[in-house]
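Below you'll find only one chain, the form predicted alone, shown as structure tokens.
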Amino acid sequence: MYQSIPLSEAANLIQDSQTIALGGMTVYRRPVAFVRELLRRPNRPRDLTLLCFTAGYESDLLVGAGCVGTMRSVYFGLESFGLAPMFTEAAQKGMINILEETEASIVMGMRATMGGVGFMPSRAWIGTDLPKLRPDVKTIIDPYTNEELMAFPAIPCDVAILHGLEADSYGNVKLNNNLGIDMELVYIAKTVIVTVERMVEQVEKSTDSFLLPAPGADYIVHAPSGAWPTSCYPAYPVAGGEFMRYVDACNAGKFDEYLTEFIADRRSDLG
């Protein structure tokens, strides 16, 4: 059975050096309100491993605030709005550890965790230079065919944070169809937190949404506009002007000023 808790309580569940996963895709349905609350903490978490299929605005804020020690993602950027400025700077200066991932490696690592095994074999990466960047990824010999395969290690996850359209009193959550790897994160995470735009009596299935059934979420948080400035279709679109304002601030060396304004935003506190 899930628990309904406020944002502040949800953010306090994150501890130093944990692996946390942020759901959504690029600039769509990201758990921005949760990240804001995490950054409001007087003792912000440190040395986090951030796991994302694609990392974006919300992840860049965590990197810029010094919360992330290791990054594992297939892509880190702001889509049509360009590079993620704080991640790009941290990567160029060697201030953050990057575990290179591809679609295949991240999926195989999650499948291993879901299967309760230490690794998942695949033909991916064979014949490439990618293993040089990931010495933890070994090769094995298929005992049935004698074929050489890559053995992708299981990916652990302490907490996964997703954002959805709505949830009901039973713990069902409606997500839109732009799922990314949200459902897989639910299976591999020890704890699942879902922020939602609204609470309803009963979530109904529809053709433009996907249902995360109970008991997928351990904690549900009411956070209106919780994905803004990323989009949460069909509630609101991407706020392009805000993305441009963020990039301009970072390029002008004013990340700290932007972060202060970001933390002061109370739009998601109405829940």
Second form
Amino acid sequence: MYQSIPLSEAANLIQDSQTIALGGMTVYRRPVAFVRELLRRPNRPRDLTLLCFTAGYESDLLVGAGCVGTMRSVYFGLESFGLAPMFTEAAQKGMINILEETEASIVMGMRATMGGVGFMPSRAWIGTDLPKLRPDVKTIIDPYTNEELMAFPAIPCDVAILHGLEADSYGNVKLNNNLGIDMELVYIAKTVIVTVERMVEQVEKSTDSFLLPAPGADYIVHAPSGAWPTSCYPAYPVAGGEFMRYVDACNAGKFDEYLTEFIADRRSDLG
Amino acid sequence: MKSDTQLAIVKMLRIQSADERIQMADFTIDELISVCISRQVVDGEVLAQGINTPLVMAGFILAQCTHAPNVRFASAIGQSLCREWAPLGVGRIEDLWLGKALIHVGFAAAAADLLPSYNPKEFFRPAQVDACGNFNNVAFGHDYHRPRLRLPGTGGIPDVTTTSDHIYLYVPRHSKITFVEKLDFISGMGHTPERKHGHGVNYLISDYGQFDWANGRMRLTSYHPGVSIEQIQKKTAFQLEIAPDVHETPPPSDEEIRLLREDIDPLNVRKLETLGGGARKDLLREILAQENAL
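Same protein, different condition: the form predicted alone was shown, now please give the form predicted in complex with its partner chain.
What follows is the entire complex, opening with the chain shown before.
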């Protein structure tokens, strides 16, 4: 049974050293309002493990604010808008632990968790340097063909945070079809928080959206413009100018000033 | 022997500056790259479209508009299969891949099920590539924990290059920074004895020429108009093989140029990959303004 809670309460669910997953893809439908609320906490979370299929602006803010101990994603950047500046700097200074992931390692790791097994085998990586960059990932011999395969370990997840278009009082949520790994995150996370653009009487099924029915979400939060400046198709596009402003600020050494402004932004606050 | 052929051809070619090249031609380098990508497409193929690779997207759509009407696009954005296309965008790119998709499968199924089964053709943009066609998109520098430049990451490159038959590369700016003797990290697998499945890189296009790996080492097959073989070798940190029938890259047709400029990419999104610095930033701002996405 889901609960409807305010954004501040949702942000307080996150504890130090947890693995949290942020839904959506790079600059599309990311839970930015949730990240803002997390950064508004007087005691910001520390040493988080951040799990994203592709990480972007929302994750870069958390890295810049010193909340992230370990990063797991197949890509961390801002697409057309360039490198993610705070992640890039943290990586180059050795200030963040990176678990180098690829599409196969994240997908097989999630499938292992979903299936309740320790690993899933794959032909990926063999012959590249990836096994050296991830000495924790072991190989296994296929018992039928004797071929050596990667044994991608199960990926745990404490809390997944997704952003969607709408939700209703039954706990149904409408996402869009740029789904990333949102559905798998719902399955593997112990707790699922979904922020939405609007609350409606009843979420209707449609071909141009993705319906996440109850009991997927544990907590639903009303957060209008909650993905901005990432997009929330079809409600609004990527606010590219804001990404350019962010990159310029970081490159000028003004991340802290940007963060102060970001936290003060009230576009997703109710009342 | 190799260098004799090379020298003979170099003598036949006039060496010009990049500026002269652009003044002389009625097409730009981004257009030539997209046209060459288009010409690598075979009708009926499934084409995998990655993220932030507009030169490839323009080439794929151009192929469908010209000689390959039955191709299907497997897009990372929306994790979809599409038949129809829409003009390229940045802020509103989802209009294309979400508005026109036939199915959406999510990224888990796209990566683990759809791509390995359909074995699509895909163009990757390497940060470093060696003579054997191994490539790197992890980081620059020897120390993984303190890299000189950390790159965004490898996406699905270590997964598909170890199994796929249809790996293609493109390099918008040919230099010794990209074409290196030794990679810092191997994330994309080329022509190596360790390979158990699939096929090493088939083809590479840069802003200087086209290349294949017919003998397992990178081989120049054509030089772009106004570029000499000597120039290309100078910008490459390892010895290039030269194809016996090396020739000038055939220029785009008027119709190909018209399709790119007027129909496929009127906002010039593809040029974001060939421009740098302030010029790139100005174009990006201009595109976003026209999309009402600033």
